[in-house]
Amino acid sequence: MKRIVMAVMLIALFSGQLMATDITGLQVIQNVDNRPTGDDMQGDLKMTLVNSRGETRVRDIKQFTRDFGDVEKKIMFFMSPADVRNTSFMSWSYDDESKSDDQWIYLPALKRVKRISSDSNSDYFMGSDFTYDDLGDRHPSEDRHEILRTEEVDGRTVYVVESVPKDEDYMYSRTVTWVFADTWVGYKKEYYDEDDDLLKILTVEEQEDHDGIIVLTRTKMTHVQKNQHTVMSFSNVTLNQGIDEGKFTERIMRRGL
């Protein structure tokens, strides 16, 4: 019996090593990046900002995204609070990694659509703990990825992957991502600042399965150094409804919903 147990343990250990060595960190992150997300998606986004004193502020947004193949377009309409109502934000993200995102914002007080720099990706989105870059699709090739280890979570194998940006000026010195091996869904991510101190932790609290497409419907970003956090909830999610291409235009930014 002991020999059998030993043999099973050895097989398990060996297979674990195989799992760890058969796939690279880059492949794990590419699998996460290539996970099906649908051709288009829309839903209501609620951001709850909680500061270090426990005070809460809420921002409501309607969001539409559509994948056009070589470019993913996203448009957001801010519904509340009242002082940002009717503001809209649009971004076009390209598969071509040499091409920066294009971003515009419509400010109703100015009655103008303004192009904003993709350098603002390190800015925090609407005062939340998410930067624009945290919310976007970062190309796997922008970082060097290494599997640090595998872990077991609820009986499922998880890859722990460290990603170090090739651009030394990037806002994070590295990130560490926990990814389920069976679904390629990340469930936790740590962000480290330029001094390699832990800055933020992203956790996935809820997800929904839409005909095999997994949508993260509740995530929490904890800013460890500021002792504050943001919860982002996505509700009324619908996929593949054939959102019209004309939704992602200056016309709709100005007109609103």
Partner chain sequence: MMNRTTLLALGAALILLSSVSVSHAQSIDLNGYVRSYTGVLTNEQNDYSIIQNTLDLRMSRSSGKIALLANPYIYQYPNRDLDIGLREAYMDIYFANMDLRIGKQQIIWGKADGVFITDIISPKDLSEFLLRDFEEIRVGVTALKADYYLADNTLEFVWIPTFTPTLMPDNTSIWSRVPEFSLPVVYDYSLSEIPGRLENSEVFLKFSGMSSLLDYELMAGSMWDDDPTIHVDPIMEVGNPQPVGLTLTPQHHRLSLVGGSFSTELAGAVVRGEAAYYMGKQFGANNVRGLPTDVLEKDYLHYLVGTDFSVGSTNFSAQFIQMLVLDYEESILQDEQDNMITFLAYQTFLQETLMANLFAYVGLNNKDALIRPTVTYDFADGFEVLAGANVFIAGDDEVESGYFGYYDDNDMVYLKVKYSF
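Complement to the form predicted in complex with its partner chain: the form predicted on its own:
Below you will find a single chain and nothing else.
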């Protein structure tokens, strides 16, 4: 009997190993990247910044996103407080892996739209713990991906994938992402600095299912080295409302809502 039990255990273990290696790290990240998000999306974004002393600042934002097939466009309008009101940010992310994201920011005090250069991608966005690069869509082909292991969370299979940039000058030496295999939703991501020390941790705290489209409604970026964090809360979410193409222009950035 013991031999039979042992044989069954070995078969189960071997089968689990086969399942774990049945997909590559690149395919996992591609599945995350290709997860359905709808034709367009809009809602209210609340950005809460908490520093190492526990002091809090809150910024209210209107956000609009539309998928045009070969490019996804996003625009944010800062509504409050007064010191950031009328600031706007726009990002275009391309399916073409040879094209980097285009990003712009409008600062009302300067009365002009500024294009975010590639040299500024590592700058932090509006005092938050998210860099401009974090707000864009990194193409899976820009990194080398390896499945480190699989885990079980509430009976669900999770892939833990390490991604190492092909560009040695990239701001992060590597990232590690936890992805649910049944939904291809990444719910945790670790960022390591150039010395391979843990820099930041992104966690998904809440999400909503809109007719099969999963929307991340509360995320938290913890800056481990600075002992501070930023929470992004997304509410009043609506999908597929037919957002006009003219919403995503520099003219609208200047004009605002």
